[in-house]
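First, one chain by itself in structure tokens, the form predicted on its own.
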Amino acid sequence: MIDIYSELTAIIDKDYVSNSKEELYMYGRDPGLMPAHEPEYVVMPTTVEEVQAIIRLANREKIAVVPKGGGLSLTGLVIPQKGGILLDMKRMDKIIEVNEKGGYAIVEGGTTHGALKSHLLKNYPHLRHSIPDSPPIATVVANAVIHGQGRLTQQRGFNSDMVSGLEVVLPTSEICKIGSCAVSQYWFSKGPPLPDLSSLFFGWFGTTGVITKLGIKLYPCKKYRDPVLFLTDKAELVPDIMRKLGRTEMIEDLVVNAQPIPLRYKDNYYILFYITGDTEEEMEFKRKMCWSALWDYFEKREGGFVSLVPEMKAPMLSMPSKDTTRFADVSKGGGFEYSGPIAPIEKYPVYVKKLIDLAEKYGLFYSSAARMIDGGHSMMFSFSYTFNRADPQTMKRAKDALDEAAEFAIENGGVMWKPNLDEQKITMAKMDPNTLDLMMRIKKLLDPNGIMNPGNWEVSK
């Protein structure tokens, strides 16, 4: 019988291969509510060739492989549902190139958003990328794989829309370049004018390959950046407020917050948006355009702008935002999770009502941060609930609330973002059967032995 551990240590230095119970325990769970399941081995490669060798071994022995970035999705996407080899990418963390004139960076599969941000601040302070509101250890690749969002989402779409090229180790171990880098030495496009194959790897949760390099677009870092806060107590007005601000084409980001504490938030909806510019004149022009777009609500006493002193602005300007981590410990148990449907912004009033109804039904503390995407073509709405990780009953109530929220969201026009296994099943049951069949055929074609993160996007036999 083959000794998988010995085979792995023949590929990677033994200091970076483990089957110890302590380490398998840590890699078998994430901060969310999905049940734990441990891998049999953990490996930390540093080269593409090592990744290829591991994939070849896994194919030969028909053993699962789960690629892992920061492990921050909260929805169990890198919990090894069928054991196998956990491929921790954190040692593949080089920033390979910053093409200043071309406006992109090339990073390895384990490079974090924090590292890229620091590198740009030090060496290219006039350039920036779209930073998600997650801890700095979130990886650039994993965030793109789950169609993550960042501070440029309102203008540019999902962070996966800002990818400019890929290098992927396929489930059959071949290296494949996707986009302009397949033909040119420049990583300026993930698809057009070629057929866009990048969608074979985004949203698939590591079931179609291991991304070892990624090109990410960079954008001007404006001299000025200012948060603006608009308040209303009428949920039914929020979609039109979002739409009117989006149509100005003056704002960088927009998030609508709803939560009961601090008390000034209770029964109110805080629309936080950002304007940026290179001159004070540009900032003043954009500010006036936004004020003008919302002035009718002010005159009708249906809403108003909130004055922000510098002390209030400081946390709003931090990237990533620290609000998520502060919210996570409201229940003093260190736990929170959210279901996050992507949906038309017109659904905001019914979603926020359901958010509050579920909190009352299950006795939970709630919060929601709805982010506008791509100028208002859609939004991400988060049904967020906290729980005490030492209290199984509270965790069960939170899980039941999130399951009900997902069912409700899908029945009301939403599509689940980074869905957990249960939400994937709900999604596939709702999906057009021919679309689902096409997805399964693509998966089978790319991964004939079914080794890549099995359990995800999987049809029950």
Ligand SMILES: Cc1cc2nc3c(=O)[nH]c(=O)nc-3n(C[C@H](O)[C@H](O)[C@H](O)COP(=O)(O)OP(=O)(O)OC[C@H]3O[C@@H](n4cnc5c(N)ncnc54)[C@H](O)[C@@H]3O)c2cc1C
Contents of the next structure:
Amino acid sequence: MIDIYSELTAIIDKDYVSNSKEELYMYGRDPGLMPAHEPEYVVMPTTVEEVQAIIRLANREKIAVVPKGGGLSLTGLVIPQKGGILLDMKRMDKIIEVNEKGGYAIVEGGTTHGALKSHLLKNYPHLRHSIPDSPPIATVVANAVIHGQGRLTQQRGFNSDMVSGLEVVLPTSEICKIGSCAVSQYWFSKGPPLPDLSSLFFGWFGTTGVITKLGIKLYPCKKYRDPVLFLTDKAELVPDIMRKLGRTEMIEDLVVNAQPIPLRYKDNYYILFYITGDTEEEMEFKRKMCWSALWDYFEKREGGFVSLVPEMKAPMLSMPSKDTTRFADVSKGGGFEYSGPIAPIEKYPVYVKKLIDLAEKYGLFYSSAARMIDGGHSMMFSFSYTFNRADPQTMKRAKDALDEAAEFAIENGGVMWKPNLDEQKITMAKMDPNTLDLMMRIKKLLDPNGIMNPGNWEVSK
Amino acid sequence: MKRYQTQIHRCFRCGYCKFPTDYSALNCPSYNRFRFDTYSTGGRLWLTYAWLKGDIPWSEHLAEILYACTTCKNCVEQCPMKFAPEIVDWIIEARSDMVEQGKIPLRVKRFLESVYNYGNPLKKTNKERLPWIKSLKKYEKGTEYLLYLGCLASYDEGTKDMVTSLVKMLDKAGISYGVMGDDEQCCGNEVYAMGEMDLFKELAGKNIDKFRQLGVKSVITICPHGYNIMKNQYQGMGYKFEVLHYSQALAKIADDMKPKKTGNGVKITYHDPCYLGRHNKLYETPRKALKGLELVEMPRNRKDAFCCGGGSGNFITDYLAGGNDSPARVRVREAAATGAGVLAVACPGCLLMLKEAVKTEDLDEKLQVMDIASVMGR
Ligand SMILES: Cc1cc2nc3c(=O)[nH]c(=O)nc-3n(C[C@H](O)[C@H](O)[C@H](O)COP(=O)(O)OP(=O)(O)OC[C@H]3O[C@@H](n4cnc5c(N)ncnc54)[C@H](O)[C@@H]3O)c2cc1C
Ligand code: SF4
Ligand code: SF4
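Form predicted on its own done; form predicted together with the named molecule now:
The next block holds the full complex; its first chain is the one shown before.
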């Protein structure tokens, strides 16, 4: 019988290969609510050649390979549904280059957002990337793989839109460069003017290859940054407020929060947006533009600005926001998960009503953060519920609520973001059959043996 | 029921605890060494919970994961949740459950047996106390301070400069002190951190009885581990006394001294020991002892300091040793990168761990590890 463990230790330093119960247990689950399933091996490569060798072995033996970053997408995307080899990418953690003039950084397949943020702040304080509010161990690559959104998404689109090139180990083990870097030494574009092949790797959840390098665009880090909080108790006004602010083209990020505590939050919608600039004059001008965009609501007493003292601003200015993570412990249970449809912003009122109705129906604690994408072309709306890890009942209720939220979101024009297996199924059932067929053909073409993160984007036979 | 049993499920496994404040590196020494999520704080808490629920059985590997934590408290500092202050207590409670069930890994067993049989983890008899220790004044009634040496300063030759420099400074400052000699027992900090609570109580009890007999009112400890346990555990055991770490005594002495001229252009960097820094928030006091010298900080300093890897008995059990990423080696590389010629420490454990790492890293020519008393006395 072939001894896969020995073969893996021939590829990678044995300190970084495990088939012990403890590692298998940990890597068989994520902090969300999808059922656990353990891998048979956990490995941590450091070079692209090691990744290639693992993929070759997996093809030969027809065993699954699941790449993992921080494991924080919460929807089970890194749970190895068919066992096999779990590839923890986080030892591939270099920041290979920062091209200051070109405005991009090249990172390895497991470099974390925390590390990139810290590196830029220290060495290139005038540059920044679109950091998401996920905990800092989330990787730049995995976040792009799931079409994440960050602090610059309101201005620049999905974080995957800000990618400027890729190096991928294909499921058949070839190393492939994607974008300008395929023909040039510069990583300025993920596609144009060539056919944009990068879309073969975003939104696919690792089923089309292992990304080993990624170029990410960097943007000016303005000298001043100021959070502004606008409050309304009328959900139906929120889409217009978002749109008006977006159309000023004066704001950086915009997130609408809805949650029942602290009590002043209940039945209110908190529209948090950021103004940035390099001079006081620029800041003042932008503030005035935003105020005048919202002036009507203010005059009609339909909304108002909340005055923010420095202690309130500090957590709003920190990136990533630790408050988002703290939500997991508000009911002392250690868990939360969110269903996050990407949807037109006009859906805000119906979604937020559903969020609260479901919380009441299932007896759960809720919160929602809706981030505006690309000036208002869409938003990510999170239906977030906490659960208690020590109480299977709350876990079941939270899962049921999330399932119902997802169905509702899809019925109402949304498309699930980072969908779990159940949501993938609903999505595929609703999808244009020719689109689905194209997806399946692409997948089969790239991964003939079906080794990459199997279970995901699979049509059940 | 122990508190951790009802709380430990609250860890979300978000991983903030893997980092220092600025996310510039990995700051949980065991996670940095092994890199499997199992060796991070979240990994440990989740595995412990799985063991409690019966989802995974006890194994030597599981116990090693638990004991590879140096109790450095980086996680306590960084975890954003309300329960953060309790994390290390939970880890210790889980270990104590393992101890109670007789399920501990081999190296921990040996450590505890040696404390049990010899009164110290180094398997040394009283006769083997270092010669310069034997010549120190014995504490007698009326002496102001009991100088509590601790196991490493009593038995490990590598601490000679530290001890002799310290007593010289104390003598010079006219401070009245004395040692306990053969009556000194292990302080029990590591035994406590390893979860052997009965043995800890026995050790602490013996020390406290002796303090009481001698009428000790104030103790100066050399080791931050001793300082920590006396300050935070002994005080609740029926006998109150003042505890100072020797850096506090030195800081007072330094206040009265003329600032030193920067000696021959050598820069100094300072490594915060976890049990002085994160455990007891003494960050500036030891730096005061370095007054007048050219201090260059490592990127990770004060509450973000990177542990040397020796805490919670790991200076003997050595679960984190081996390889490029062993914490002490990482730390001396960080120290050398500052351009400092001296890496100052305030803990005999850090001193020995980092000295060894300097050799392994071949940095002998560039970087000298010295404790703050030796630096002051130069
Ligand atoms: C508190 C909290 C706040 C959050 N806030 C945000 C937010 O503001 N914005 C946002 O976008 N998300 C947010 N998230 C969701 C999620 O954590 C992030 O999107 C995160 O960036 C995912 O990265 P990860 O490294 O954890 O991914 P993982 O869960 O490890 O992986 C995600 C997917 O990528 C694949 N993958 C990983 N590495 C590779 C590789 N090298 N090659 C190919 N495929 C790979 C995996 O197989 C998986 O399918 C949040 C989550 C939490 C818990
Ligand atoms: S201990 Fe705290 S910071 Fe660490 S993983 Fe658990 S919840 Fe997150
Ligand atoms: S105390 Fe230190 S070694 Fe232990 S889990 Fe926390 S950060 Fe890691």
